[in-house]
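Presented below, as structure tokens, is a lone chain in the form predicted on its own.
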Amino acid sequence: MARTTQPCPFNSQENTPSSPDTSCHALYPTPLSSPTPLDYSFWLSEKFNSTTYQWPANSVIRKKLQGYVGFANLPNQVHRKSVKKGFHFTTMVVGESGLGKSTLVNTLFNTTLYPAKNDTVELSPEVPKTVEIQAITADIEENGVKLRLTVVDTPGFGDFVNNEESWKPILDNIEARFDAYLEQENRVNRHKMVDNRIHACIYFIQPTGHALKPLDIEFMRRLHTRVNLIPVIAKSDTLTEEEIRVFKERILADITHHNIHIYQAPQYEYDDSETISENREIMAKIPFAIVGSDKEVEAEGGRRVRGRKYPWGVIEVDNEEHCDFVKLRQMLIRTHMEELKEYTNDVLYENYRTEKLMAMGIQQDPSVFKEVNPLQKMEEERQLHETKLAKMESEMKMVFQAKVQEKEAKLKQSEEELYARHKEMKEALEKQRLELEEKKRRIESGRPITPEKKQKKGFSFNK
């Protein structure tokens, strides 16, 4: 950090005539024996606003501690608080009927969230016309850690003759949850906010081995900006390893071609090599080829494993050589559950919130949350205040001039009226003076003041 020292005027030894031009000697020619806070504030403002002072590019200084302080224990505090408060997670499963959605959820969380379905299905004369939205919430606990799990199912998706808008009820439900959270944010009392937003959507793809169907593409294209999409190939045990590999390549090619964004694990600068390698292995498995089973079967050697038994052998659910179920569970629960929630809140929800508020006509003030130099901000406020004072002074001058002109006009009018009255009175006095002089002359000459009236001539009969 390069800067030129500027002596303080409150030190008489530094404030001397021999001080350099960069000092504040020009501001304070003589030492201030008893400076006021206003003087010191003015000196600081001039010092840091001078052209010789340069602010550092990075004001954060890294320091090494000379001993144990204790803030390294903060993660433990967060851990205790989180365990006490508990966690919550909301996931949605979408796919056509018969792809094993309920079985996979039971397998993922190793509990019976969905009861076993009966083989006999009761026929109903009424056929549902739209996709239903069903939510199941359960409190589960593992080693003292509590998790409130909500699974949103979408029965009826893709089961109709016309599936053109099967995605719409699901999108409406996701946005309705965003709206409910936005409404809670706008409340005066926000102590009891409930987050029921969808944090992950597991989309089940039929194991056709060819490519994505138009229904799959349309669904993911409509929802990839509202939810974390995790595509999985259901019942992958019906495909060979080579068919699964080719099928995955075709699915990823379709996703890339249609600019569909699926969930990608974030990378942090402080991640170690083991974590980075683990994340790469997980991302390399997308879309996950999975097999779900909550039943135990006997494998080779008499082992009891979760899987499916066929005449040619046993498919183990928890065996990474048989399917990608372990990688899916690892990403969804063990390593990236908080990242899924964070991305939902910081990116997906914020984008929706911005679009919603802008559609309502609410604009963001660009000056809000803007990082500024405090002294520069003070200078701008000072200039703004001076401009305001100058404007007020100009307005007061205009008002004063208008009042003066109005007063002058009234005085001029009064002067003209007085002059007219004076002239009129002067003429009246002059007339009275002339009349008095005329009467004086008559008196002096012996003539009557009033002139004699002449006798009128008339007719007379006396001659």
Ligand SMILES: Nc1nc2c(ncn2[C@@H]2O[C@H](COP(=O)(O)OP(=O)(O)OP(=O)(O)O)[C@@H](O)[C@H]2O)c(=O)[nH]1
Given for the second form:
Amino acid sequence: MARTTQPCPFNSQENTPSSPDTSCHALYPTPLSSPTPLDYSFWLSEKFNSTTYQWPANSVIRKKLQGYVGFANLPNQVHRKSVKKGFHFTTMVVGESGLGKSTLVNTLFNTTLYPAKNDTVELSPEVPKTVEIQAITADIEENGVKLRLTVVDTPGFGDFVNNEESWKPILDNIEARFDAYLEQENRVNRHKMVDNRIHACIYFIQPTGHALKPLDIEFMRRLHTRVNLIPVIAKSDTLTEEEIRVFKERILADITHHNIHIYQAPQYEYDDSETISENREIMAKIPFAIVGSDKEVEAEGGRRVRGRKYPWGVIEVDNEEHCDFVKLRQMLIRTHMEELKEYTNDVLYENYRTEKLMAMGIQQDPSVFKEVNPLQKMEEERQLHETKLAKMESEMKMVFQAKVQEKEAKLKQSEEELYARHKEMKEALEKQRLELEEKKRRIESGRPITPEKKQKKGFSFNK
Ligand SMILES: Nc1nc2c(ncn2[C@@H]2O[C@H](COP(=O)(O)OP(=O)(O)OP(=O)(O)O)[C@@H](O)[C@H]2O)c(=O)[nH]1
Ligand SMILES: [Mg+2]
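Having displayed the form predicted on its own, please output the structure of the form predicted together with the ligand.
Every chain and every other molecule in the complex is listed next, the one we just looked at coming first.
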């Protein structure tokens, strides 16, 4: 398989310090020392009660980083992970027999997914009664990147006398793949989801040079809401440059007239001018006028090229001046493969899923699938925190009251003890006073005083 020289879009950022204006979410304060529960509750109460507090929409502040932190490496992590996991892509090719579907697939992926018919086809094959759906899966690898490629072919399309319903088996197949995915999504265990949905449908238009045929219009009208349609003019080497230009205009006019939605590359706000102009160039080529060939021929100057050799010259598949093959490959493989998958999942499948569930009478039950309003959630969390804070506050109050009561009781007890001691001392003093008075009276009346021995037993202040 040919090796591409395309640079990896992520590697350029490896180990690059983040730019100084990188913003970050500062939702929590940076503690100077390890915070205590009180610090936290104080911060919470400040945060939610302060009049300057801004709700989430405005709670993101821009911070300049002081040095290289490392999250600039995130794209590399995604890159490594996806390379490890590998990629998968499912494309469908639809068009009348012999328009070059198998040849184009071989040319696109530069591999022989479909062997040449001469080797395999019987001389008188049994004519199928309806459009068949045949899928081929191949694991291919390029520069260490693995791709599981599934090509869904639709032999028999437009090959019958009455082709009115040719689109139906194809639509049924696309929807059956959506159903299979929906069924997996609804399983309790969703560990091994297999995605077999069609990510792109290359629709081959016969190079008549006139306009779209009713078969083409009917197919695109029926399928455009279910699959990414990529119309191509098959075997464009059979038309002149001028014929291709006029044919493209007529096809686009028909597509617009019938309100058919063909795949459009999305434009992003941050796309650089180079990407924008590249996308514009690709989109300007739709419907791609393609030439397919998986064989090499000798071109001017002895060069070996993939192309088709005619008596008057060589048509080179990979030459942008000869056909739009390069642009188709660019969009399908090099720049928009992930976009095609994303659009299939986010828009086409999502619409189908909603329609299907509603048709089954399934309605959104707000009590089961509660849509989360971030503001409401923040308000709920705030109330929860407030309740917690109030609880903590009342608990602290109770503890404080118990301690105060304990102290009061102790104080009261010591007060009572002091009072009792004071009373005791007062009584002793009174007793001593009375004894002294008695002594005084005895001395004054000339009566003998009480013996010393007895006196010593009493309370004495003079000691
Ligand atoms: N002139 C010309 N011939 C082509 C081109 N692509 C394929 N062919 C030839 O057309 C013939 C049919 O090509 P296939 O790729 O088998 O066509 P198909 O659409 O897969 O046919 P079915 O499998 O029968 O539906 C082959 O002889 C190819 O060499 C092209 O771009 N230009
Ligand atoms: Mg074929």
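Heads up, when I say rigid core I mean the largest set of C-alphas that superpose within 1.5 Å between the two forms. Positions refer to the first chain, counted from 1. Quantities reported herein were computed from a predicted structural model and do not represent experimental measurements.
*Asks:* Once you line up the core, how about residue 378: does its CA shift reach 2 Å between the two forms?
*Replies:* It does shift by 2 Å or more.
*Asks:* If you line up the core, how far does the Cα of residue 422 move between the two forms, in Å?
*Replies:* A shift of 74.5 Å at the C-alpha.
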